[in-house]
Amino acid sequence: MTNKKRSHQAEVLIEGMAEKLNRQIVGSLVACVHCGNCTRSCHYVLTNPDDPTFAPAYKADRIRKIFKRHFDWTGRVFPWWVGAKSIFTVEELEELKDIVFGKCTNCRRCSINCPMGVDYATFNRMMRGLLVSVGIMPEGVAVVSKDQWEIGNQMGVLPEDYIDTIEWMSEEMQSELDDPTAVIPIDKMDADIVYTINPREVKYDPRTISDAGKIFHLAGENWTMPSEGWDMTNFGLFSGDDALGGAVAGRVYEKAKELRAKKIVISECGHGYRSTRCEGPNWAGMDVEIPMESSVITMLRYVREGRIKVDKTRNTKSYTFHDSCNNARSCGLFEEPRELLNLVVTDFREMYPNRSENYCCTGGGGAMSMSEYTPLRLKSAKIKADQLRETGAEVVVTSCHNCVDGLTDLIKHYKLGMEVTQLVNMESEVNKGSGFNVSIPRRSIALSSNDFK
């Protein structure tokens, strides 16, 4: 690609920045005092201590210099004084791509540790979106975004494959429960709950669908799954493409409205929960009247209300919990997963630091799709590996499919010998006359339908 074409891309990028700047972003761009608090909070820095280019303030300055040169008066008058600079060359644009996609998962740990309130992840996402708008992005980001635009979900699951999987899981559920009424309804009108999922569940882990189905059925829930608009994940969050974010979220809202559902329940996915419940209405420009909640909240409510009874003594392994960055830091979902986990296991071991201070699994920000950055991602995962190892737990539980993949990768890489599961994962077998007996699978469980009476 020629420098001339790159120069045009840079001009388009700068024009796009003018449209993206708002009070939050400008405030973060001008507020940094280079105190270094963010440096000590970043897992990339902690695993690459001798390389200053991983420091959040350094990475932010690569974006800040463009802002100062073109939009801040100090950069226009005294560019040499404030480090303002335009971008034009191939190398400069590639450096930006590597910084915003390869050296940051947008985990926001630096943001919550900044005394000046600088939210680096917000304007890092802005720069991702600007680069995407001019065609500069990792190949994996381009492929996944294309699938979500054109096919309707980020893993390219075809409509017939989705329906076939739901029907297959429904048949298995009926067989396991020996109950012909135990079905997974599709497009049921006026349901109290419409259940949306991560396409990873259809493609790689369909048991989570039937597991959720068992919980809804045993709780006596009036629920359904939609035939369309079922993908609550949203690569627009990772790519910075607000148009994609709005289109994907809008499909979920419109389908739930069409079915006259009373509530949208979001399966365990950190970025899906944040995108659908917290960010999606803004991206889509919609006033969404249907309430939304994580399935963690739903499951916990069933236990609290006595709709499901659990026996924690059936789970004998040791467990720890990993906070998804998007669930925890960005949406405040800290205590509910722990309450649910403590209701169903006897040996829970807290990970330190935790909650808003927890370290990223290193699979966030769409990193699992960017194969060119895998070696760097796994190197930075040493911080999380050390966290896991120190708990001494046999199983790490999380409420995020991205985190399942990220944790699985690093556990294998660092030979930790742990298992990874989500709160919904379970295995049950029918025991006629006495309900459901516990059966802990190789991929362990936290909540067990076999404990339901």
Second form
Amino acid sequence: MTNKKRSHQAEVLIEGMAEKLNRQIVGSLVACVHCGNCTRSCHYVLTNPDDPTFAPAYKADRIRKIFKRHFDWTGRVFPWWVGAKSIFTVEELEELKDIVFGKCTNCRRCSINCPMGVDYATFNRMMRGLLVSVGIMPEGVAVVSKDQWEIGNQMGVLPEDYIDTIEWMSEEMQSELDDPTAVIPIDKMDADIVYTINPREVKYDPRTISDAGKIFHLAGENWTMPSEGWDMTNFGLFSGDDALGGAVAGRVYEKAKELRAKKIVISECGHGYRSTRCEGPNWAGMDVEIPMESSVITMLRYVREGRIKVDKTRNTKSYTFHDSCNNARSCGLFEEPRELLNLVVTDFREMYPNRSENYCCTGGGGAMSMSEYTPLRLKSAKIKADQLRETGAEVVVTSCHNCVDGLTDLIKHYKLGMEVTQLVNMESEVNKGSGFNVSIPRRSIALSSNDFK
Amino acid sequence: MPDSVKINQSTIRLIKGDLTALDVEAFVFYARPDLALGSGFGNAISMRGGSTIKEELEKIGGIKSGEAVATAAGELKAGYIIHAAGPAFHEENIEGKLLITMENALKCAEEKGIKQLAFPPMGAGFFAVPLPVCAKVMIESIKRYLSGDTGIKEVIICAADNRDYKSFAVELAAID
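Can you swap the form predicted on its own for the form predicted in complex with the partner chain?
Below, the chain from earlier opens the complete complex, with every other chain and molecule after it.
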């Protein structure tokens, strides 16, 4: 037995782990047979082939040894036999922080490629949450989490700035469509759709709001945007803080309910879609009766129903599609964006591998907010850069704001010269006016890690 | 459930709102000992209140955990901000430390002659003070303080959302 004194933070982390262990996590913690399949699926391993510390199984063992020492009888009785080892110092917690935040984007590619069903991303997220609970986290995670807890959105957009931006975009929309009825309604009661967005749209790319507004207007939709509870992103997914996850998702659900909206539509954002539609009700402990869907599905329905018309022959650039990990791997949203994209372009080039096997943009899991790991992130992005280059496409389309930033950053770093855009921008351009004037999709605004500081 | 309770000549009032936009005499900011405003409410204070608040804080330098200090509130509607550094991230003796922080924040306001003071849920949320603990300790502390000889006439608890509000409403209803 060791006489090493355990820090208070380590004590709290171990106590917290007891509360987090559920069947899914315990199953993943005990099932690994170290077959190595996960190493072939991880973009960190593929770009750092000589460093075994990037292997998901190795990273998982850093967490697994604590579990075994405290919660598995084999580790309590024969710790030396099963590699069980406790955690004591703040330095050891800091080392864990660099593994779970810096060496994994929680993309879940290893999870779906594990023959034993080990979901490393889930217990990696659990460890992130435990570290956050004792105040050990990257500075960027702290900044963003505090903004979302206290201001209500993860980019600290103040209510007056949000409303100003919506009103500004509403005026732009009226002017562009030359239609005084083309407005963005705020807090309209009994709308068929309440449209929730990513604060990045307000802060860096407000035209995505008016682009969506144009589509809703042209489709004759009875829609609104909420004055609060509008941020469908959720840093709780990245930080592992389930309480934050529940608070943020709860605000969205409660506002939609207060407005008596019939459906929540989530703008193109992978982690927002997963958090709001899939994980949020569990985190918030709420029975959410209102249906939720991605705006990709909404837009596709408009085209299928003939509510908006598109003319693909007017758009002749070459396009590829990047699947967001959260959309594709965690939520199964990968056919609809392809169907929609193929309705608005003539030259679509598939990226390989794709759909649930696609590689992360390498900016996922909150990585774009953790500037201390930027060199590592960009090195790991080579696998994505190679994938993009091989398509030969001029434009990469994605349905995720985070991926837009991750891709934009790596495209610049690897000098690929590609444009990045989202479906909402393309569809809006195709539908502009009555003449289906197709213009080149706007290049997305690059967002650097420093923007989170 | 009541949204306000009378204690002697003073009132505790529970609202849902935007702390840094409140038109009150003073509000409390859950600060760090280095008094850096940072993100969250700190970001709102910087954006809405202007640079003078930060400048005043830089002159003060820092405070110990549990202490509170007052600054002017720049261009905010409030007159003062009480910066109180409380416990965080499951550190030891959260309840005891939060009680001391509350008492010092109230005393700091008293010394400034403030009669109306708004609190956020102190330490709940980002700083990970469990919400039920936060609500219990805050209501207990405010009740005890207002039961004594004080010039503070109104203490407002400003909840950010329904989740916060409900926790405080339960504690408020439990006041005899």
